[in-house]
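The data below hold one chain only, encoded as structure tokens and taken in the form predicted alone.
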Amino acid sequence: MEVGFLGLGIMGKAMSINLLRRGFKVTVWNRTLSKCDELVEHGASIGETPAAVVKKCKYTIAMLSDPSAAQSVVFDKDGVLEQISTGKGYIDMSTVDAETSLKISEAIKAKGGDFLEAPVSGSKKPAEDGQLVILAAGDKALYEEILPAFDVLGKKSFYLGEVGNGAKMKLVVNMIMGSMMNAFSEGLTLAERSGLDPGTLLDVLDLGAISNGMFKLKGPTMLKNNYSPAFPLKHQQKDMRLALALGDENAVPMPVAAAANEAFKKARSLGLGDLDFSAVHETLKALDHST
């Protein structure tokens, strides 16, 4: 099978190199072209533009930062909308809003492309393992050609319905991620300041009712200063933030997740925007306890 891929960040790089690896052709496109380079070394070919790739391949995958930049690569100048057409498909793996997954989906049926948005749950080491959850919605012969590709890049894939449901769905996760990562930053910081080791408190988390994945990998560096981009604070900001504007449209009180947000703001005013969202930690630290 041959795919493109547009967009080689963190996640985006890891998935194209999985599918090289598996025997995939692959066609990568990347804002900065030189990130492209590293691609070529393990069998990709280049695409100059988004039309470029689309043209040659029958399906191209995208996995961008924001809805902005999923929608740049859509509708700008030799953009996606160039060269869909009748019997190409088009599978977004970006987070965003369920308005932006619409308005993407509706252009490229007008065009007689078929669409599928297909967020991930996951971040670099996911990525990197192939084991994402992949979260599916749209044209369902569209997801049923392309799950060669996600038995790649993920662990299991779920089919959701209809276009806006795979956002929502990775909305919701992403708000509840936020939401933990501050209450677990907040008691590391409270054992710390209470005369506690907060690396014994890791281990009593780790054999509890709430023992998670997310504390397991995260607070081992968390008490190491390292953050080291997995998952860009900015981009956890963001999702929160679209989170509580989908809570706004259902009527949903958000409390702890507008909480949550306060401090992902926090963060980045601190210039932690391209760190990975555990730096949130670092908030709490900033603040004066000299008193």
Ligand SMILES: NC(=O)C1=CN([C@@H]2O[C@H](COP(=O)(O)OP(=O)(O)OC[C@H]3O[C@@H](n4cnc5c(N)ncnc54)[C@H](OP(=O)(O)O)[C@@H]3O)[C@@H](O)[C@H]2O)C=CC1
Given for the second form:
Amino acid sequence: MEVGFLGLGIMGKAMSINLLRRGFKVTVWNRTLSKCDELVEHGASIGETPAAVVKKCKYTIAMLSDPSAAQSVVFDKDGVLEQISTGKGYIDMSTVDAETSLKISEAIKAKGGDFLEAPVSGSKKPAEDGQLVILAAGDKALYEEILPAFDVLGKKSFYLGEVGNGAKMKLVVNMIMGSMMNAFSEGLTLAERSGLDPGTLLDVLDLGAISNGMFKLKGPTMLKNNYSPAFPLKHQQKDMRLALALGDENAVPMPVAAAANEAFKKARSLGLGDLDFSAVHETLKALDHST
Ligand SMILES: NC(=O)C1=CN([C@@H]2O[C@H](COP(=O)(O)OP(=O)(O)OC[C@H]3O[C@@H](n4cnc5c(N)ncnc54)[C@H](OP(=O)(O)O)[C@@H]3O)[C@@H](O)[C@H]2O)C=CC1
Ligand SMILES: O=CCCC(=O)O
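Beyond the form predicted alone, can we have the form predicted together with the ligand?
Next comes the full complex, and the chain you just saw is listed first.
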């Protein structure tokens, strides 16, 4: 199977390497074109523009930072829309809001193409290991056709119906995750400041009802102040912002998520946006606790 891949950040790089390893022919494009070189070493071809990739490939997957990037790659000069046509499918796996996804879907369909949104749960390591959870919605026939690629990229794919449902599901999941990360971070800090060993807190948490993969993975690195980015904090804050907007639309009060969003914004203001989202922990350390 031949696929195009737009966006070679942390996730897109790992995902396109997986496709190449499993025998897919992959044509890649990235805004910073030099990032394509490593993929060429793994057997990829390069497309000079998103339009060139779509022209060459029946299916094109995108994994881009945010709504603005996702729209730019489709609507700008040399973008996806210039070459999408009947018989071609566009699969956007970026985390965006439902409105962005719908706008892209309508434009692709107006040109005769098929569209699927397919954001993912799981971070850098699951992307490297082909263990993502795929939250797809949109054209059902395209979903069936692209399943061989999803089976390489993920451990489970959900088909959630109409465009927008994938985006919404992803935002709900990440809203919960971002809120949990803040509670976890406060707990680690409270344990330490009140004279407990935070390492022992990790052991206690792991044996109880709130044991989870995120605490297990991030706890030890947070205690070492290691925030090497798997999921960049600026993207987590974007997801909190988009989830809060979804809450506004549906009149759902979300005071916990709103407070978590403020903490991520604070972290961004401290210049921590490119670090892992667990670096929100640093916002607590930055507070004066001398009295
Ligand atoms: N990292 C993670 O754990 C996870 C991330 N996600 C989501 O996946 C998406 C990608 O995340 P991730 O790979 O971590 O992000 P990165 O920041 O590592 O990569 C972002 C990608 O988007 C491209 N990009 C940014 N702005 C533009 C633009 N205006 N036009 C064209 N391309 C642009 C970047 O290009 P360039 O190289 O030129 O900057 C890069 O390829 C995001 O929506 C994120 O929320 C979902 C699940 C997990
Ligand atoms: O969007 C990023 C999600 C990260 C994760 O699921 O661990």
